[in-house]
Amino acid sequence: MFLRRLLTRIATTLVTLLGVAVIVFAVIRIVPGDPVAMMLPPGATEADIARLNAFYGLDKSIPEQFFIWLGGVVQGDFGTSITTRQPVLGLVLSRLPATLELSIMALVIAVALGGLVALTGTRLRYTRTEGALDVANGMALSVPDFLWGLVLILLFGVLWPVFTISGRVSPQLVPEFATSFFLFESVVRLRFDLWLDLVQHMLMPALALAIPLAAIIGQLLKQSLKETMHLDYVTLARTKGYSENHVILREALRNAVLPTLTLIGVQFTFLIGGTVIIERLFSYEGLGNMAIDAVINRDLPLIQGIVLLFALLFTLVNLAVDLLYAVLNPRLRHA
């Protein structure tokens, strides 16, 4: 049952990630604009224009050039840049770490929040001090991210100037590393001053990400926590003499932290996505930015690269929490 379940995912998988390459295919190339006219000077011929044209295979009809493309991304090849004339995959895998080190950060900071509303909430349930709690959720949850944004760099860039609120790392501390993980491998490599300067960037952003998110973790595991309170087994516990912390912690929690879960699984997708605004925000040097380029730049390959990168993103984070909750749940497991 598991390995069907498994194997019907990653089909489902495979086919959503070929949808989205044929719709974006399609859709940037409705869009009004010449992007090889961008990349000539004003007095290019018609003769350089449609060399350029030839040489990134735009002369050719829209089903030839998304077969060529599709065909090269199966190899390994997703074109080359536009405007860098840099591999599109080099391009992309370059700026990824940054955006996975950034929305790992956030959910992180968004978890300790939403479980600390929660676990509060519960444990002073049919109080005053609940009735608050749901009213800062509920303004944390009408705001969107890149308010909360605007907000942090008022307060703690301008008014309150103790964060950094541009870049990723300081220029005199540019790491000279393996990978782009910089975060991780300057742990590795006990560089923790690099590691301090990197999360002093990222604290505002990664902040501006998680609050929403917090607020929906915390309002969703207080319901599943209160209601976890009235079943037998929690009664039993109160019973045998624990207390309340106890009963909330080591009794309740590990069933009703189930569904919300689930609703990380999925919330951390539209978390990835709204890096996009994030980093243009505080200038961060991630995908998200160079997605924002790119179209500006009508950079189609690179376009295409990016949006299918965050499209396999989004499936895997998906099909991973669906098999972590079937595990999870003995109703599926033994199923």
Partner chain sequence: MLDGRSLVKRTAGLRLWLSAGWLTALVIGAVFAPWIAPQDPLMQDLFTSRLPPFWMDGAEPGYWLGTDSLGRDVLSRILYGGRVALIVALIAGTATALIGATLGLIAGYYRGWTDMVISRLVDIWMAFPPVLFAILLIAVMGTGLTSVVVAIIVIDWTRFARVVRAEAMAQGAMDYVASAQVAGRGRMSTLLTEILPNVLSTIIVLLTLEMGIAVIVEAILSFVNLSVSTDDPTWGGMIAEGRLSIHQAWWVLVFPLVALFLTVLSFSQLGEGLKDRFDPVLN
Given for the second form:
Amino acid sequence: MFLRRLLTRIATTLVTLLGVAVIVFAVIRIVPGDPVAMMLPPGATEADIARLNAFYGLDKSIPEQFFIWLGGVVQGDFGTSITTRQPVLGLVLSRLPATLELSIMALVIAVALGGLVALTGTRLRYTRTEGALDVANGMALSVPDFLWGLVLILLFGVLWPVFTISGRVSPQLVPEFATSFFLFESVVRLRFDLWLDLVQHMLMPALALAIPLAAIIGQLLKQSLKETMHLDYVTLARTKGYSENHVILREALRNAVLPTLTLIGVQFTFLIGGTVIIERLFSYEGLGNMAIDAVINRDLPLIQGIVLLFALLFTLVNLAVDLLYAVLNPRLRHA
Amino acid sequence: MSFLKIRDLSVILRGTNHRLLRGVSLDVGATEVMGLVGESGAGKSMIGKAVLGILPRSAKIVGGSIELDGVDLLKLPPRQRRHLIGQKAALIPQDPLTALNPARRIGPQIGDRLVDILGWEKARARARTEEILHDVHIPQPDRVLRAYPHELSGGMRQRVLIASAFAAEPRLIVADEPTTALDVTVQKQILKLIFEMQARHGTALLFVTHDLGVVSKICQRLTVLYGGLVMEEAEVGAFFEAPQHPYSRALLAATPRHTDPTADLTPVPEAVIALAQRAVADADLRWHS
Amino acid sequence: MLDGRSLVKRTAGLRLWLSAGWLTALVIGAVFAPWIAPQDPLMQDLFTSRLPPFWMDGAEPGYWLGTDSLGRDVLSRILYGGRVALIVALIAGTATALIGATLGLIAGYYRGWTDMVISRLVDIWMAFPPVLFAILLIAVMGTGLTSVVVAIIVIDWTRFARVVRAEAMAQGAMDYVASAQVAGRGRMSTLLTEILPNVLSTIIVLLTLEMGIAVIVEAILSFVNLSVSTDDPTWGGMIAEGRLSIHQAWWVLVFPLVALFLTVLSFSQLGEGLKDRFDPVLN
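Right, the form predicted alone is done, so what does the form predicted together with the partner chain look like?
Next comes the full complex, and the chain you just saw is listed first.
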């Protein structure tokens, strides 16, 4: 039963990815202007252009191009970047870790902040503090990550410059690591100086991404916590002599978390989507920053690769949340 | 010497002048079973909740005292009050379907108080949990310990809750209509079990119910409530022979007799209700002046 | 009695008025920009570059909020930038609402294969990073107002389609719809006279929120220099310039940022306020 559900989910995921591929492909092929002509030096002959077009497969019909490209993708060949002339897969994979680290850091901050807001609000429910938290939360919710990024740049980059607001790592510290998961690998290699530098660079963009999500988590989790606090088993736990904090954390939290969890799944994909502009804003060398450069340079194969990778990431996150939900809910697990 | 001693307890509906309990006084002896009866809305559950410190937010205690083992609960800071209640009292809740945490296994839900509040060793608490499950006649206690609530039937869950209540050897148990949510077929067994456990452990029991028939079987004394006011307090034997208050008499007449279920039932006459309401109004008049 | 909810409720009216007030001021400023603006927003003058706002030393009268590195007046540029922001909010918001809500109504009421196609499209759309998609679309179509509006419609129609579909489905299951059909009314007429009026309040709330989103998307696009045009002043463009000279002239970043912040906040507060008003169950 569980396996069948899983297989159905994987099938729909594949259909979604195919749809994304088709749409990106179609959108990109109507680009006015010839990207190949742009990259040749002045004075190139028609023959040169034709040769390059043939090299990138741009001389074939659009459906033909699509299937050739798709065939390559299935075998792990995403084509060659027009601007850098390197394989797209390698380029994209070299940047993916930076974006993943940023997104996960943002998610951790959002969950911690949102959880804290929800727990504080629940502990102090029916007081003025709860009301004030609600108002602040509502504001945090309605202002998007881009604006929070700018506000943070002003506050912590200019007014009180304790954080670095540009780049991923200080130039003199750029590590020669086996992977591009710098944050992770610096811990493994006990390079705490580097780790600190990375965190200092990452914290502001991560916080900008985290604030709206934290507000959503705070709102929903508090709501379901407050509902849970009225349930009989919570009341029973109170008669056992447990403190209110203990009752909230051990009895209510686990049951209240489930509805929030599904929401975090969708919202986390929004957060990853937000890295595109936030990375640009903070000059953070990740996938999103590379994507904007690729769009500006009309680097079609690279754009295709990046968008597809984002789509893959989104669908994987949703899949993971579904699985996690099933694992955390004992009723579903035994069904 | 009474274990639970309530004096002049008044509870209002928060934000209003309306009283839900109108100066209730009540004693429960150390091994006594006290029945708390009344129609719905009479405030009988409210008393149990006040004793255990779980009144809903809409209710507020405005006067009186609740002494548990000689200590006035209402004079204690909240944390200590809760701790003391957890050590000395326990609740058998009304609805077994909602009173167990769906996300936690049965074992820890019974044993947690032993470790966290009473400070037992984990192994001892586990052994005790298994023993008490055995005592409430649950087959294969070791398997039930590891089960989640949704894997058990309603009757089984109520047994678990009874086990949980008695596990820490409390001196007082509040049973809040513990059988109303159960199938009629299971009700009798559960009642028998509660009584059996009470007799074995010698616990004081505050039995909240609307069923005088049940009271006549398991209680030693009873208190009749109307409108948050005590109408009559009596020994069970004496009460069923000759109830003193007209309202008690009417309530008794409205209760089906187990000896003769076919006998006609008389609803509480309006004149008697008027009398009870008069008493309530008098109490309010004295309170407000 | 004081409690948490009452604080939220008591300030709700105030927040609504402040939001409406700011948006009204913005509309007036944008409409009458040519008469109100103290300077020509495009006029460069290197002798007046990086003038500070009026309360600081070295400020020049007539340049109330200072000037940028090319000597252009910040206040005038904010007023003209507000024009772009509001036009985009109005046109893109309305168009997105029309298209998304229509698709949502059709999917939710007619069900069947149309619903399947639309729902699958929504799923596919959810797998796109919206900002990147918008940037890509502008790069493909070229800059300009039409491109910005089309990009916003394309990335955001699902927002309406999803919600309106669910609402239309719920309404479609109600008795009054069934009785309208028993009375012999056509499907189309039932949709327009029975379902639409009942989901209209939801659409209006979403539209208000969407306007705020459109303002932000336009700002993001102009921030990466892919908006209406490279010459017209836009808030996003000003922010991008201000970001570069943040240590020399903070006001170039701060004032357009404040304008953008307040506008986005106002639209969303307005939307939330309308939601509360339309949905008495919530109160």
